[in-house]
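Coming up is one lone chain in structure tokens, specifically the form predicted on its own.
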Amino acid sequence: MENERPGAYEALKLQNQVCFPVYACAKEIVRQYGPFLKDLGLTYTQYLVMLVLWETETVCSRDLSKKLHLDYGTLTPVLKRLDGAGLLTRERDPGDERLLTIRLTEEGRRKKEQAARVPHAVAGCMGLTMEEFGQLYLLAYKALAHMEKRNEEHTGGKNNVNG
């Protein structure tokens, strides 16, 4: 590659990637959260669902779909194994068959005593300042808001999670 220009591909490196950094970080905080969840009885995804479930109580599964940014695919087999331990109910919404009505149960209700400390124990195996932990925050839901408004635009404004 004689022709080629000093510097043509330096943004080619893994080093100079951002994906690369947050995508491995991310792996990483998900393995952080692993022992405490464990003794929570629930997986990653699992507590990311009980999360929006502590928070507001019943969700529909189409909102719950976009606000995790997970597909049905991913999310019903996570929701049939949360309804079989006892920490939500799943009904069929009458105005639309497809959906599903998500309550938490009063054994949900009381996991969420349990994880009350599992945010605050996460976030001290990440070395950051208090800080820092505000603007990586605010950084990464930036990022993220701009991207989802941009995919709405381009896909004319269809939710892209579920087809």
Given for the second form:
2 protein chains.
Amino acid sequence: MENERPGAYEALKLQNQVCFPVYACAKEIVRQYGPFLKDLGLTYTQYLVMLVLWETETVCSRDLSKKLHLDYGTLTPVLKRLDGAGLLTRERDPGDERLLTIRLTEEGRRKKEQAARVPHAVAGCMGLTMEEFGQLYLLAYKALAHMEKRNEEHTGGKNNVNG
Amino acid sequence: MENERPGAYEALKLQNQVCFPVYACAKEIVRQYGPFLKDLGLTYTQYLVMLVLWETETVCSRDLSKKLHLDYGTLTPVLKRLDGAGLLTRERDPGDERLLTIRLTEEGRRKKEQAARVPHAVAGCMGLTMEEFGQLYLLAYKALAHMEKRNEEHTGGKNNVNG
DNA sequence: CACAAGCGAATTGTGCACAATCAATTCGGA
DNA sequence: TCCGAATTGATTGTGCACAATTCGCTTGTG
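For the form predicted in complex with another copy of the chain instead of the form predicted on its own, what are the coordinates?
Shown next: the complete complex, the earlier chain at its head.
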């Protein structure tokens, strides 16, 4: 088994994986948000939805899905709960009945104040310098953009089959 | 509402969050693994467990939990499935009946060959240079280490209540 | 109008992920 | 020896996360 050429399985060692620390780091970040968001009565995913709404007031479901990289199977129940909590409303677009318009309520708007100090608090948990935050931000977005593009090519690329 | 001092809510904009691209990037990475791991008959979490076993042959449940940053509520069903698939065995440590010893089977060992090319393939999906991979790796581990330390301080810190 | 094609969402099923809780085991004293 | 505290890990309940499927709506074509 170990008579292979040396390093044949080096890439499989956990220490040599780039993906694992990113994956573990993301989970750890969500966990750091936990206590702060509990005060707001939100989960991390619900908080992401609220971030978008605090910025735009209204958004259609399709755009929300694209912005947050979440599909409808995830968003539908999340939006139902936030609607149930009175933080947003869901209504069909009169112009196109397929589209769902999500709108921030007054109660949802009030949460914005409480939430304002959360990002800084969580950033402090991570122990990175400003410069490191900047690097991490750019690297994550660069990888994200590349993978996003790949996905589009592979699903939209069906047309390429026929030349 | 917008009469606040300018920038009071800047930190709440999705674009200004560092956490979001890391979170989205991690999910996107797991998705990129999908097709490759499907050939192996593994999910991403199951693959992580196998990575550890391919390296160490045996591991106790506590160490696995710490290495992968996963608690028993997550690991127990994952290990059950991998046991059911014949890739590992679970047995109690004779010396300490609380400990669970997880052992790679011959069938599990065979999967290692198929898996050997997966890391490189996924790395290619991310579109980063070698240098960028190195940076991302270091930044993620640095943040991870800092948050890990914080967690220990806060749970072990119960004793501080009594002075 | 009729109808095929394709999109937007909802539903269903599987598998994490973790908090909270509980049970069993071990260990440290008195 | 026996009791109390700490550790390990299994269970339960909630909430993502996504693939696959389904259904209603819109749009393009004749």
